[in-house]
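Encoded as structure tokens, the following chain is the form predicted on its own, with no partner shown.
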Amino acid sequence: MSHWFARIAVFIACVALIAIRAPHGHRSLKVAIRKSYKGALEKALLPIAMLSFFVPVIWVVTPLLSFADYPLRPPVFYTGLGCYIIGLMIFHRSHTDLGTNWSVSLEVRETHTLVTNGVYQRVRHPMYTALLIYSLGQTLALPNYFAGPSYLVVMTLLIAVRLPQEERMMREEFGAAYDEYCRHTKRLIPGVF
């Protein structure tokens, strides 16, 4: 099986990853932010991240990192289709659920919610866990041992020194009704974390 295949999925999810999150972050950005809780940490990490974001396109449209490179095997190649398409469409319904709640960072709206329908009826952090399946989905889908598995890595780093403080935010914003919630649903995998 030819890398192209490789190439074109890739390429493909990662403008579907971007064409979900932008009108969602154009809204948003309408909406007025009322407290950050940004730490130095997620600071430093957030930038990391959308880097991170861009190592595939540049295995995509470059020879810089074919040295990493190795076959690419069908199965497991369809496999991370299969986790492309499950993190995408986890990533676009809880875009969806949230509407204008979302922000890039740890922060407040003015008009902010506690949104517990949907998809958030299942889990707390359906964005994190759709991004951790898409991120799975780039590991295998991408035959490169550096590009692969890069997403992966910075995401998995970033929601495991977030995902505290985002409770801790939640918590101080919506007090009793997010312990309620929390009693109700898992971090990220339904019925288990």
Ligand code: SAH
Given for the second form:
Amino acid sequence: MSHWFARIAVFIACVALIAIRAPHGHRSLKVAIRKSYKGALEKALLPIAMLSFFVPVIWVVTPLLSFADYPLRPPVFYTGLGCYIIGLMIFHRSHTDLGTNWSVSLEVRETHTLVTNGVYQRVRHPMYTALLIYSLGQTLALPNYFAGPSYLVVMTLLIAVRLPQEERMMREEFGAAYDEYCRHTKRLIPGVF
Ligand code: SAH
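Could you present the same protein in the form predicted in complex with this ligand, rather than the form predicted on its own shown above?
Below is the entire complex, every chain and molecule, led by the chain shown above.
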């Protein structure tokens, strides 16, 4: 199977992720940040995560990473496409439900409210679930040992570090309401974890 299928799919997925985030990010930026909870590890990992998002784009538009290419197998590629689509759908839904409460890092905005409806009824971190499914899709759809899993590795690390900090921050801000919300929801996978 030609790598061009993968090149086109990876490029469209990257553009779709940016296109989904752009209007929500723009709206959120208009609401001032009341308090930042960014720790040293978060400050170090966030720029790495942002850079790693563009590694697949480098693979798409340049031959720089071709030394790590491997043959594209259709069943693996199509499974990857499925993950991409599911990941992007949940990503869109979670951005819509979170509204202007969204932030690229650990921050609380002036008009911050605790969202427990929509996809947030199912899990506490649907956007992270979406990004993990998306990056798993990329690992499968992009036949390159380096560019394929790069975003998945970095996002898994960032989310593992961030989850406990984010939950501590939300508990500090919303107290009993957040505890109650935690009693009814799992973190990333409904009913499991
Ligand atoms: N962890 C969530 C949100 C990611 S965006 C998810 O995966 O869907 C990160 C920001 O969202 C955090 O800085 C926090 O301010 C905000 N946030 C996280 N959970 C929230 C919730 N249930 N309601 C409102 N804001 C939330």
